[in-house]
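Below, in structure tokens: the form predicted alone, a single chain.
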Amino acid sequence: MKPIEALNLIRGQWQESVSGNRFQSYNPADTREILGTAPRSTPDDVDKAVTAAREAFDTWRRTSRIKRGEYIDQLAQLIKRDLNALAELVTRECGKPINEGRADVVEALHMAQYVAGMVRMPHGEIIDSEIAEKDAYILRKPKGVVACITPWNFPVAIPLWTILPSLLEGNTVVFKPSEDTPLCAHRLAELFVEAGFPPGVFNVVHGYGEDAGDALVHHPGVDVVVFTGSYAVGRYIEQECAKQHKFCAVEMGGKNAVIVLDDANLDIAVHAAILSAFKTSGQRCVSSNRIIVHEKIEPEFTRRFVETARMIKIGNGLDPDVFMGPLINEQGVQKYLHHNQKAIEEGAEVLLPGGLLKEGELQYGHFVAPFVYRMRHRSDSFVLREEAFSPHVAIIPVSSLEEAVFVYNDTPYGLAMAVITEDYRKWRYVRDNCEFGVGYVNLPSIGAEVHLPFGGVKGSGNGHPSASALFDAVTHKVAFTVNHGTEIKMAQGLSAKIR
């Protein structure tokens, strides 16, 4: 593969950065392949690319929604077009499968394909007034200048999700994908460029987060950031967006479980579980680094979930029998070992011991092994708290439906969840109680679809999910009343008369 030389994208031309220094993209599976390099791009390149959207906004709100979604459906038969390039650039990138890598392509043309249905959808609603003569509506007006900025672990489909939406309703988006798959982000750049879309309408800051992204949050040009990633990250921008009185979503990270019920199917439960814990190698905010299981069938269960675990493939995501790629990158490898050592210390009985592996061309990359141990909930401990973003994973027994569900809501977190039970009574309890945004019943805590909303409570979100429901988050709902009567009539019996 040749190297890619990413750019930044302002005002329609392909641009380096400001202070001209750039950082290397490897593959996390041969960290000898440099993928390409990318602008490191400064405060200087942020607010560059903040005025072209600024200046951009106007026209662009004028413009016909339905224009704009023709723009979008234009974008959605390029990606079609350049699918299997664009899966095995994903698949190199950040280390996936290359099955994972068409279906992160695959979403990312649904989410094309559905914001551009929406537009000839009802928009807006009309409302009855207090007043026979009177109309009232209810309309969206687009709120300026919105800071896109995304994960590596979905590096096509979650920008879409939150650009895509963002356009359609007349914002201008300034995108600052993550520093570890800044190629898909360029290529995907390209795309929006053929597509035909006006300059400054869409522009392309690469960089770290502390340059570039906080740059965008603090840039008094940018009227809405929406993020997605770590906890501590959306936390700050939460509290840096109050200090400025400006909106944010963020959608955050999960300690998310799988509930494994006394009357589950086994075949089902097994599959699922593994599907959730080791999918992305761990690295999807929906993975399950928890499995809450009855003790009558915990034995069984185990059995059967650390046999499939250690049949897994590990390797190169292009090869497509691999299940398992690496870890993303160093930092992720380490924040794994360290969740394995806590969860030794704590007390946990290891059934899998995980671990680098080293032989062949897997020394290259940043491959792990699975790491499974079985222990009972414990509130005061961190492994079974917080997220492990890595294929980590606790068996945790439980006496009763009550206690797994009290377990399950034990975290900071509250973004996915599956039961697997044949019991449509206990699979309602665990929806009415447990604390989630994304919930599954005999199936994976993975899967999300995009014209559902995505998104968590408590430390995994603030209530403003992505894909289909990040239209709310980027538009103001406004109320417009008109009179047809031939005299002013007041609300509520308010006199209109002036004595």
Ligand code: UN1
Given for the second form:
Amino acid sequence: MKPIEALNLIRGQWQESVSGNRFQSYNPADTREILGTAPRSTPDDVDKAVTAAREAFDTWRRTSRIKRGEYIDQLAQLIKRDLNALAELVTRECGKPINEGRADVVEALHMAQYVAGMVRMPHGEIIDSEIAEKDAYILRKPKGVVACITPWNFPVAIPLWTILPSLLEGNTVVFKPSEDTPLCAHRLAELFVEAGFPPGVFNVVHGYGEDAGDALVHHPGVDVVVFTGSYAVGRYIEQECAKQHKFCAVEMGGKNAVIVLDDANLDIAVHAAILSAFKTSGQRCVSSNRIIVHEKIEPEFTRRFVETARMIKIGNGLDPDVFMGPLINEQGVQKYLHHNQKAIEEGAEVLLPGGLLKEGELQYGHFVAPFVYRMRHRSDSFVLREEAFSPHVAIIPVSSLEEAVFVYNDTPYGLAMAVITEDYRKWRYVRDNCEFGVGYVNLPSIGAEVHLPFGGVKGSGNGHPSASALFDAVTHKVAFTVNHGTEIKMAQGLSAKIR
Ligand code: UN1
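For comparison with the form predicted alone, would you give the structure of this protein in the form predicted in complex with the named molecule?
Entire complex below, previous chain first.
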């Protein structure tokens, strides 16, 4: 593959960082393969991008909503045209197997189709007034400049979850992609240019959180920060935005679980647990590090789960038979090893030892094997409460439905929950008593779709889900009332008399 030289996109112009510095993007499956480079942007670059977005806002917000949707429809067509090339780049740059790379791009395409299709649907509301001569409306207005800061694990889909609702509603955008996947972001940016979005409506600054991301969060010209990523960074953004009276929508981690109840269909249970734990090598915010299993069926479940996990094919994601690719970077590997070590210290009964894979070609990538253990729940455990973002999985036996729900909730997070049961009374109890934003019955905890809200509670988010629900975060609901009478009449029976 020819190396890709990514650039910032500011006011429709491709630009180097004013610092002149660049950073490399490499293939996590083979770190000898440098895929390209991107500008290491500074607060000055951020300032230029935000200024461009502010200047473009006035014209963009007055462009008809249907016209804005047509640009997005054009983008959808370009994503469809380039689907295979984009999918391959996703796999090379973030390591996930090619079927997952493809699903990432398909999810992005779905978001573009969904958002473009919304423009001819009713939006806003007509509502009655207490006064017969008054018409009342609920309208949505754009908030201004939206900063979209996104993670590497869905390098095409998650950016569009946040960028497209923002643009459709008349906001302009500054996009700061993950420093692990700048090249996917660059290809996406090229498609925005080709789709003909007016200069300044969509801007990109590449770089690191500490300089480019932080400068965006603090820039007075940014009205809304939309972030998906770690709890630590999300909390920091929430605090910094509060100081500036700035709105933010943050999606953070999860310590999700698959709950397998005593009446579960074990084929479905094992299948759902394997997909939840090991797709994307456990690096989805909805991945499950915990399988909470009723003790009646736990031995049989565990035997089958471990047997299946042992057979998982690990390797370069471009091989279509591979199920698990590498972890994204050295930091991801260290986090995985740290969690494994901690589990042993906390008394876990190790069922699969995991560890770094060093044979043949695998030695050049960040490849690790599934680490699986059995452990009773403890509220003071580190490994049963904190996200590992890797194929690190606890099987937690419980003795009742109520205990399963207690264990599920006993973490700082509340993102994704899957329950395996044939009994509607049981899943209904789980649904009503577990804290989550994305719930599943007889399915894995992964697999969200764009037209559903995506977001969690507690440490997983601040109550502003993304994908279809992001429209609420990037618009302001306005009450608008018109008098058609020839005199002023007030609501609540308030007297309108002056004298
Ligand atoms: C994420 O892990 O950050 O639900 C998002 C899923 C995907 C999105 C995951 N559609 O698995």
